[in-house]
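This document starts with one chain, in the form predicted alone, laid out as structure tokens.
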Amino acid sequence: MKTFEYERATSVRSALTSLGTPGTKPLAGGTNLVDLLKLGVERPDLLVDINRLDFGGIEPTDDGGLLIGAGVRNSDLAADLLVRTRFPLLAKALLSAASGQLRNMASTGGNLLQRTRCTYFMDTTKPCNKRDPGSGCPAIPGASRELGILGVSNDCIATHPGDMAVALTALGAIIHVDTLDGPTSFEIGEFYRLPGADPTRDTNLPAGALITAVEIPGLPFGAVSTYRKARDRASYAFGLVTVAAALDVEDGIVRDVRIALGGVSHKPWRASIAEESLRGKLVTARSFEAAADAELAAATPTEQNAFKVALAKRMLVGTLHELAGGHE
């Protein structure tokens, strides 16, 4: 591990001032960053500890949504009564992630910024366009079983490893950010990036900025939601395919639906094609399958991860069946 300087921030402003210096990283729970430091993937000159800063807690908003402070720990967020009743898909996504000990440390803001667990990215002895632009993506012809099938490029097929961000993507969350030039915000779909020709950047977070809060807009049918995760082990494993969904059904007709997929792309994947296909349709197995097929038509899997297409379809259809309940 490269040696680095350590600084404890006393205010958001002081943290932003320090983070404006190249080679500086913020430290919250450290559940991902410390691993990357040990592996030599991240090599900062300075770590700015932001754990003493008050980013707020979990507050209801006037429209029925929630405002979640960036420092809220994943375990506290998953256990919150408002989260569990208004947006159970978020609570279930958090509880499916990592272990209890890690959830006790992981922060909301840090969780959004975790980096891929692609084998080649994590191994500094291997080439990787995310670490070393232009060095190549050996995952494409190599070990790609766990990697992306949607929105991939010739430069990178890595996947976003998180669960919370997938649920937040289905909910259309807004990421609030502070910079030295003032606050700004991103709709979560614009916050994350596809790899394109520059896979080094996972998000559009400005250099030196801090996530301060996550806002979930009110969703009248948010309580009719869930999160499913297919993984190689029953716990403490990253998802091969995950599905976050909320469904609004009246008289056997889909009035509205929100869907996001995880484990399939460089960013949490909003299934907008499937959503559009379902709105106004009868709640039937055929409509669910047609929506999944429409969303996955653009998939470009490798030989090793081609199974993910069929798995994603089964996961999505099964999740919608579960949410539809007695309406079928």
Given for the second form:
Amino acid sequence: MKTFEYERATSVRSALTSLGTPGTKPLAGGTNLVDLLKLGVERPDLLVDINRLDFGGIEPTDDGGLLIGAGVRNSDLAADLLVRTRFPLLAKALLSAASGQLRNMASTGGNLLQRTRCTYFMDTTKPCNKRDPGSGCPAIPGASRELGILGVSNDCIATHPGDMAVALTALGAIIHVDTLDGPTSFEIGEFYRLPGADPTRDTNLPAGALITAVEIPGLPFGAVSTYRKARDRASYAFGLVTVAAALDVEDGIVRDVRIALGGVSHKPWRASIAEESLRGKLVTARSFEAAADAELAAATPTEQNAFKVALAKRMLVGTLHELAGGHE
Amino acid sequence: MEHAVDVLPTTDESAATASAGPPTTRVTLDVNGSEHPLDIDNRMSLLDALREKLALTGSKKGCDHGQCGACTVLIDGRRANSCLTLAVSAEGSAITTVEGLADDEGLHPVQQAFLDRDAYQCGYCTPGQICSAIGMLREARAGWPSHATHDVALDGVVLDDDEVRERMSGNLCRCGAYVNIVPAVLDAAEGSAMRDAADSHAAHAPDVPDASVTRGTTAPDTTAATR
Ligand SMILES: Cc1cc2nc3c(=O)[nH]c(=O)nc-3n(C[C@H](O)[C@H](O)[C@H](O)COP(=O)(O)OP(=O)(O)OC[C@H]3O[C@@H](n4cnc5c(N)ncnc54)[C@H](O)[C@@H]3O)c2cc1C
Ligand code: FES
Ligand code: FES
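Any chance you could show the form predicted in complex with its partner chain after that form predicted alone?
What follows is the entire complex, opening with the chain shown before.
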């Protein structure tokens, strides 16, 4: 492992000042960063430990939403009764992720910025455009089973591997950020990027910035929501395809719906096409299937991950049926 | 027993700073109730610090990447993977390892339950399993749901085989002793619901009500082990 200096931040301001020097990284739970340090994928000169900073807890907002401090641990967020009752899809996404130990360590901010689990990215003996720009993408002709089918590019088919961000994408969360030039924020769909010709950047987070909080806008039907995860073993595994959804049905008609897919793209994938196709439609298997087909029409899978298209459709349709239960 | 250097491979970059040595930080680690002032290479994991600097070799290194749970310790009463924790960042926290669980009155109830149920074969995963189970039982008493919980919006936790398997899935056992680990953890859950003994050992345990953990009727074991 490359050597690095270590300092404990005493304030957000002092952390931002340190982060102004290139080669500096914030350390939160460390469950991704320390792993990548060991693998030589991340090679910072200085780590700024932000674990003792107070970014706030979990606060209800006036519009029925929640404001979540960046330092809130995944386990505490999943256990929070406001989260569990207002946004069960978020609690379920968190509980489906990693292990009890890792959730105790993982922070809200760090979770959003966890890097892809693409095996080529994590293996410094292999080329990878994300880690080593211009070196090529061996995943496209190679081991692509776990990788992306939507929004991929000729340079990168990596996926965002996380669960929490998929639920937050369905909920249209706002990512609050602080920089030396002052605070700013991103709608989560604008926060994450597609790889395009520059896969090195996962997000539009400015260099040296800190995530300070995540805000979930109120969603009256947030309680009618869930998260499904298909994976290679029953627990403690990353998702192959995941679905976060909330559904509002009245008199057998879809009034409103929120859907995001995980494990399919470089960013958590807001299924806007499916959402649009469902609004105002009768709650039937046919409209659910048509919505899924419409969303997945743009999929460009590899031979190894073509199964994800069918899997995503079945998961999406199954999740909608579950949420519509009783209204069909 | 200071082996800091031979557990960390020397790289080109560290050779460049070799004259000064790799960057270190002076920290005091609070382990099992005693304070240990140490000069720590910034790169050192808490696991390596416990094993190589403090000769506390109960915590095991299975994968060193957060994938097996053998290194599980309690940090401020919460279970955590010590392999992904930098030792320098653990200053100011109370760390409890498997060596710190027993006291003058005997073994920790979870340790005793593992013995009574023969919940291991080679024993390599056992310290991590035991620390994890202690943390997990606290989480359950605090009413935390799990992926196996049917309705996350409801309060209260009923521990049954499925719940224990899910909540303990961060601890792999290559010997496949799960069939005995699950009943051991359920035994300890029953005990800890009646008395607070499970918490009397580690400082900073979260303040949680005791009554919310009930043992569910143990269904026939049809679930696949979480490997
Ligand atoms: C074995 C294993 C299994 C896993 N399984 C899953 C799974 O199934 N689902 C899932 O979703 N995740 C899974 N994870 C990933 C885990 O959820 C993430 O590693 C964790 O959420 C990252 O949070 P952290 O606080 O530990 O981040 P760190 O590792 O500390 O940081 C991650 C990145 O974010 C940066 N950072 C941290 N905080 C901030 C901030 N406030 N502002 C700006 N930058 C910041 C760091 O510099 C670093 O680049 C797994 C991890 C492991 C090791
Ligand atoms: S050694 Fe830490 S999880 Fe395997
Ligand atoms: S008893 Fe051998 S690994 Fe669990």
